[in-house]
Structure formats: structure tokens, C-alpha cells
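In C-alpha cells, the next block holds one chain alone, the form predicted alone.
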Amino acid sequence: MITFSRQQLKIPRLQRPVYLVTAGQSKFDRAFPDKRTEELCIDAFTMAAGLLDISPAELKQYIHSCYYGHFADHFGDQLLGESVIHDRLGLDPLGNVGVKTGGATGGSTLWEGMKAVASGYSDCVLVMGWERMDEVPTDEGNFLISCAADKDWESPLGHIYTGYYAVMAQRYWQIFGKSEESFRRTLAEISVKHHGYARFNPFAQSPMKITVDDVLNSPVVAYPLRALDCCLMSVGAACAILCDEDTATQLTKNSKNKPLRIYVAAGSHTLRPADRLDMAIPLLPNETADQYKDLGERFPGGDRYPGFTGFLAARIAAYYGYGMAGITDPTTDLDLVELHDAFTISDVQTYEDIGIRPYGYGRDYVESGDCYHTNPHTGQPGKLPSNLSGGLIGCMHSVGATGIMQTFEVATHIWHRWEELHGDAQLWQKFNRVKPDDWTSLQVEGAKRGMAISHAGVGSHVTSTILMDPDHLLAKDA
């Protein structure tokens, strides 16, 4: 059994506050035959500068070091891709480093950038992520991605990530879904919601107006997961600028952006889910040991933790992140979340891992309507809206950029600029996309705090990124 020392459970402390001052992203799509990766990164950086009402050249004058994330060298046929991007952005000879943690690469890149500023090494850093997934056929791409699992133990399941998550879905369904067809329909509702929200996002790759039956009738990829339960293979880039307080004040003084406090934490777990040792459930601030003492009686088989049904890495990332930011209950302290919905089942698992619902009750977050922008049962605002970008299922999974895109989405709500950016008719036209006649603003009114979860592999690496309006901090030492 895993046991933690006091030192290991110590909440990380930053040497000084770190702020996100701007971010940007490119259009996301399955392929860009007419655009190089460097150009997509330039698009993201240009947007970030524009949100500060300064030129890219002016923004570059503040940057001291750079952190670049991209996952799959195989796709772009380019090792040291960060050097290519760094050069094209005109940032040589500043120091830079590449980050690679699978699907969590975007979040991990933010983690590294935050630490550079918090330590005092840099006052202003660029965090940039991208992925090039259109230079190989989809089946080959799925094979390459599947290599981010233990090749001795997991790859024999079929060399496709959906196969790995199908096993988790079956186990979760048996234990917590009690093999009910209603649970399978709840998973489908997640896909409907995320493709639907993508309809209002000009950056999004897969906007679709679909029904639960459409999801259930889509082709089986690995039972019980179907095509519309799965995330996208994408191309695109996203970036963020992180600063100390003085630099943040300088950069935002003439813009609509407000410096946002940022906290990033991380956790990990073995690539071999079958070898994950049984252990006591680490508790989050809104949980008590009593609520799990009879878990195995309520859900036979559910008392083995984490098994195939949970992600310890996500729980540890949330534990550290909540401690850093002063969060005692995510459902009341946060106003929105962007979660890593690589598959509809991983979305449900994450609800429980980060304490939005107790273990065994993740489906209630969907069925209650709390996860919607507007609760479909009451017509009132959802208690804690999730994945308003469309998530990985509706918007994109351009792996190195994903965690940064999620963080950017959260920031637009806290800046109260979601409607301005997502409703911009010129942006829709620039991306050659048709703005729906029923376009609806998904701005979360009064948003002050939000979180993004960036997740890799079969739960091997997970980061939690928390953004807060500095006038609405929760941490005692903030």
C-alpha cells in the first residue's frame, strides 16, 4: 500500500505570487495543409499581445525565459521542435526548455513556467504548447499515441487509447453504474453537451448539434465507448504569459485584462493500471473518512482504490492545488471548470477525483444539471459549469496546447471577455466558420475563480491549474 510522509503531503508554497496576464490560441482543426506549425504558434502569440493592446514586438521585450510543450515528435517529424518555434518567434538567444508529459503536456508546461516566476528566476515567461497531428493517417496516429502507455503491459490491449479507457469504462459501469443502461445514456449526455457548446466557439474543431441517440448509434471504437464518446485529434497552438506582480501591472495597465493569480500543481501514477496498489482514499478538504467507510457495501468492488475507476494523480494534483489556493470545496469556491474529457468516462472519473462529487456519485453532476451553463431542469445558471469551450470532445485535443487552451478559456470568463472573443463575427469569418443563428453567450456571470485539469495517459500525469481574480483570493497567505 502507498503511504505518504508528512513531507510529501506538504502543500507547495511559492516564493512570490505569480500572475497570468494574457493568453492566446490559434484556430483548431483536424488538418492545416496550408499552414506550418510555426505560423499557428505565431497566431497564438499575436492574439495574446492583442489582448493587452500591444504589439508582439512590445510583448517580447518583457519575456525572460520560455517553456514549450509538445507531446509527439513522431507526428511532426521534428525533434527539438521547441527550438524551431523559439527561433520563429524571434526569441533567441533566451533560454528555453521543452516539456513532454503526454496529454498533460499543456498543464505541465504551465507548471514549469509558474515555478520559474515564483522562484525569481524570471519576471516574465512565455508558456507555449502545440501539436501537429495531421501529417500521419488517423490509424497510425492512434498507434503512436497508444505508445504513451506501458508497451509491455497495456499495448497488447490493442494499440489504441480507447481500448485502455474502455476497460475503465466497463469496470466503472459495473461498480458505480450498476450496469444500468441509464448510466450509458448519462455518458452520452456529456458528449451532447460538449459538442453543443463547441457550436458557440469559433476556435472549436467539432461543433455538432446532436442527441443522446446519435451518440449511442455512433460506431463502436472499443465497447462501451463509441466514436462520439472520444476526444479529437487536432492541430493548433495556445500560449500564456506569466509574470510577477510588478511586471503584470505594467503589462495590463492599458488593457481590459486583469492580472489573475495562478496556482499550478501536479500528481502522477504508474502507467500500469492493473498494478495500482490498493490504498486508503486521500481526502480532499470537502471530504471526511466517514463518507467512504462503507463504500464497498454501497458499491461492491468500489472499496479497492484507485483500481480501474479513479485517478490518484488527479486527486493528488487537486489536493496540492486546493491547498495552495485555499479552496475548501470546489463546488462552492469555483465558478467554472475545464476538465480533461478525453473520453466521456474519464470526465466522470475526474468529477470524483477532484471532489466535485464523492466517489461513486459522479453521474449526479451531469444528471443534476449542475455542470451546465444553464441547468436544463431549472433554467437557472448551473452551479459549477464545466467544459464551456466544448472540451477535448468538442473543441480540440491538440495535445501540447490542450491544458493551455483550457486555462485560457477559464481566464476569458474571469476577465468577462468570453462573449467578446467567442462572439466576434470577424473571428468567425477569419476562421472560415459560420456563426450559428442561435449563437448564445456562455459567459459565466460574475466568475471570479476557475480551474483546469490537464491529464495524461491512463492517469500517469495530471495537473490542476487554478486562476483567481486577485480581489477574490481564498488562501490565508495570499
Contents of the next structure:
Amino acid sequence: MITFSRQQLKIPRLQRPVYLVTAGQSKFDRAFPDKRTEELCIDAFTMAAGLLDISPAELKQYIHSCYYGHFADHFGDQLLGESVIHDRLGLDPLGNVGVKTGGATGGSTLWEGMKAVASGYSDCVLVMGWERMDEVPTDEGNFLISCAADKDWESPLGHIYTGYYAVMAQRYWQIFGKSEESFRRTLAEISVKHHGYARFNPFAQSPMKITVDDVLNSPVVAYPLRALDCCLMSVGAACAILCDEDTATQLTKNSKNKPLRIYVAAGSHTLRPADRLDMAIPLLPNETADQYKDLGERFPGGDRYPGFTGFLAARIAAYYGYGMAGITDPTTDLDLVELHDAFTISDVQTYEDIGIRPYGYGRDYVESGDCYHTNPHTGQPGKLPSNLSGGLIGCMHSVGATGIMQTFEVATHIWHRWEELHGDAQLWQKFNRVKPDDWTSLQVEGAKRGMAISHAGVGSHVTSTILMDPDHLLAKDA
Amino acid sequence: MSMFGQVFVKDNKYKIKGDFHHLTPNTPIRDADDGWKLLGVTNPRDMTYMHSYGGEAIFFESLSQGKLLATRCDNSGCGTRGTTYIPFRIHCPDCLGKNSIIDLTAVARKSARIHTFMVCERSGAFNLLDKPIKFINIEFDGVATILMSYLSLGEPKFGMRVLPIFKTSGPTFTILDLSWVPEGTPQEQLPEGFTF
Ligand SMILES: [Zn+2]
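Next up, the form predicted together with its partner chain. The previous block was the form predicted alone.
Complete assembly follows, chain above in first position.
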């Protein structure tokens, strides 16, 4: 049993409030044979400036330091890629730094940017993330991704990251899912939902109108996971601008964007799942130790925590983030979430890690209809809609940009600009994509608070990014 | 015929022999939908790295001798003293003292069982294992960690007892030299080069 000290469990405190004032993103796709990465970054930056009704040149005047999320140098075959982008954005001589934490890179980049503003080092920062995953064929791409596992102890085993993940999924599937056909169908529903929501998102790479049976009949990748249970491999860029209060007020004075309070927190766990030692479940504010006393009886084999079934890093990121933002129950305090659905099953695991449902009951979030924009059982708004962007399964997983794309999506709901930014016929046309005849607005009415979870493979790094309308904060000093 | 890059160390320096990279020309990438205009270029590259196992070298050497090593913190001042690690940890993650190296082969033969597994139909480039790959994660009595490896024979199940096998003939000196088979597998069924 390992334990954590009081100092380690301190709730993080910011020296001053930090605001997200705008964000933007490029089109996402499997390949861009006709665009360089910097063109995609400039697309994202230009969009962010446009949402403030100012020019990119004007926005640049405010920026004081830059945080660049780009995970895999070897994919783009360019070291110091951050420096290339910084130069092409014309941001010299400002200080800039690259951030790399696997799938959580986007979230970690926001984390760094937030700290720079909160500390007073900068009043306004650029947070930009991107990934270039189309310079190698898919099996070489899988090899390059597998380099994120331990190179001596794991990667030689097939050079396939999905396999390292899937052993965890298998354990969850058998212990908490009890290998039930009904649970397998619930997993498939997640894919149907995310590919379905992607149909209404012009930025999204994989819009699909599919059924549960289509998912269950797609090729097996690693049983029980099938091709349609897995996230995409993408190219694209996303950015956000974070500021102190005065700069936020100035930058938004002619804009429909309201400055949103932002809190970002991070957790970690061993790179190799093999090394995860036993511990008591760290509790979130909506849980008690008592409720987990008989977890092993309810789910035989489920008493080893976090074992291969829980993501400690996600739990800790939620613990810090909820503490900072004053969240006591994510389902009631938040209006929407964007979760890191690398696989349908890890999406379910995350519901539990971040306290949307107790450990063992993640599937209920889907089965109850709470995770939908409109609950399919009641026709009423879902209690806590998730991944209206389409997520990593339907929209994109352009690694360094992913956590920022999720944050952009959450912000568009709180700004009440989702419909404008996803329904614009010109945007569909510019991206050479067909706006479906049954296009429907997924705006979450009255959204005031949301969260994005950014997660690195097998749960080595996880961040929680919480956005709130400043007139609807949950804690005074938060 | 060129020779693959080979390396040994003398006087604490890498001594290299053979080809560490191969030259292949760039070729243009053109747009078949737009008059074959130039879009980009291929960048072929094939390199050999020189990687040190450092304090874990003894683990990989021992696999080729049919032994499974682990480590244990024996520091009397450490809060997690007595914890046994495999994967091998050179230093204790708690006190950062140097761990003791222990032979886990007998414990593995007596207690190894499958904690979880995955049958994987796909692999990445450069994979050397036969597909489907049967990933298994193995628990041992008295060990705090759960080792990832692969099952060479049979179908994996939770709780299934497995025995370690070692590539003692023609070893690769990688983690692939360690594999597992169901308890009761006869020696003559083991994959080529492997022994119990
Ligand atoms: Zn120790």
C-alpha cells in the first residue's frame, strides 16, 4: 500500500485569476498532403483572433510568452518544431517552450500557460498545440506511437500501443463489465454517439451515421475492442489565449466572447502499468470511503486499486481541479464535459476516475442517457452531455492539439456560440465537407461550466481543464 | 553486400563496424488530381542506434541463461523496504537507494499466473512476434508489480498458471527472450530456441 503526504495532496492555488478569452482550431483530417503544419497553426490562430473581432496582428501585440504542445518530434521528423511554428507566427523575440506529455500534451500546455499568467510572469499567453501524423504510413505510425511505452520492457512486444492499453481494457471488461453482452453494446453506443456528433462538426475528421451493430461488426483490433472503438490518427492544430483580468476585459470589449475563468490541474502515474502499486482509493468530494468497502465483493477482482482498471492520474487531476474550482459533484456542478475517449472502454473508466459515477458503475452514465445532448430515453436535455465535438473517436486525435480542441469546444458552449461556429455553411464549404441535411445544433442551453480531460496513453499523464462563466463561479476565492 | 552495424565497447568507448545507415534517394510526391503538381518529397531513413541497458543489463543477460531476475529494496530506513519489483528497478522508487538483485525464477515457476491479457491482431512496423500476439500480464506471489510479457502457446485466461520460458539458443538480448506457456506444456512443444 502506498500513501501520499499532506504536502503532495495540497489543493493548488493560483496567485491571481486566469481567463480564457478566445480559442481557435484548424480543420482536422488524417492527412494534409497540401499543407504545412504552420499553415494549420496560422488557421487556428486567425480563427482565435477572429472570434475577438480583431486581426491576428492586433492579437499578437498582447502576447507575452508562448506554450507549444507537440508530442512526437519523430512523426514530423523535425526537432525544435516549436521554434519553426513560433517563427512562422512572427512571435519573436518572445520566450516560448515546448510541452510533451503524450496524449495529454494539449492539456499540459494549457496547464503551463495558466501558471505563467497566474504567477504574474505574463499577462497574456498563447497556448498552441498541433500534431503531424501523416508523414509515415499507419503501421510505421503505430511503431512511432509505441515508442511512448517503455522501450526495453514493453515496445518490443508488438510495437503496438493499442495492445498495452487493451490489457487494461480486458481487465475492466471482465471485472466491472462482467463480460456482458449488454456492456459490450453500451461501449458500442459510445462510438455511435461520437461518430454521430461528429456529423454536426465541420472540423471533424470522422462523421458517421452508424449503429451499434456496425461497431460490433467492425474488425477486431484487440478483443473486445474493434476498429470503431478506437480513436483517430489525425493532423491539425488548436490554440487558446489566456490572460489576466485586465487584459481579458480589454481583449473582449468588442467581442461576443466573455472571458471564462480557467483552472487546469494535472496528475500522473507510472509509464508502465506493470509498476502500479496498490493503494486506497483517493476520494473525490462526492464519495465516501464506506462506499468502496465491499467493491471486491460486488465486482470480484475489483478490490485492487488502481490495478489495471482505474487511472490514478485522472483521479488526481480531478481531485486537484475540483478543489481549485470548488466542484463538489461534477454531474450537478458542470453543464458539459469533453473526455479523452481514446477507446470506448477507457471513456467508461474515466467516468469513474473523475467521479461522474462511482467505481464499477461507469456504464450507467451512458445507459441512463445522461451523457447525451438529448437524453434518448426522455427527450429532455442530457444531465451532463459529453463529447459533443465527436471526441477523439469522431472528431480528431491530433495529439498536441487534442486537449486544446476539447477546451475550445467547451468554451463555445459557454459563450453560446456553438451553433454559429459549427453551423456556418461557409466553413463547411471551405473545409470541402458536406453539411448534413439533418444538421442539428448541439448547443448546451444555458451552459455556464464545463471540463475537458486530457489523457496520455495508459494513464501516465492526465489533466483536467475547467472553464466557468465568471458570474457563475462555485467558490469565491477560486 | 553491406554489413549490419555492430558495436562493442573498449576503453569505455563504442567501437563500431558495418553500416549504421543506408542511403536511399528522395523521390517527389505529386498530385494525381491536379496535373501532377509537386506536393512534397519522400525522406527515406534507416538508422541503427546504440542503446545501453545500464544497470538493467544483467537482467537481459540472465534471460539468455534461463534466469528471471528481479530487484528488492533492502534499505532498513525505507518505508517500503522488502518490496520486490519486476520490471527490474535499479533504484527503489521510494528511498532511491540501490535495490538488491534477486533470482525470481523459482517463484515464477511456482506462482506465475495471468492477471490480464489481450489477443492483438495488429502490430506496428518492426514487430518480430507472430500474430495474433497474446499479451499477458503476470502476477507472482510476494511481488508488488505485474509484469507484461507474451504467451507463446495456448489461450490466455484470468488466473491461468503459466511457466516462464527463455530463449537460451540464439538469444536476442531483448525482452522477447522471455515468454510463457501454460503449466504442463512439454519441452518438445516450446518454440524454437526456448527452454524452461
Ligand atoms: Zn527503498
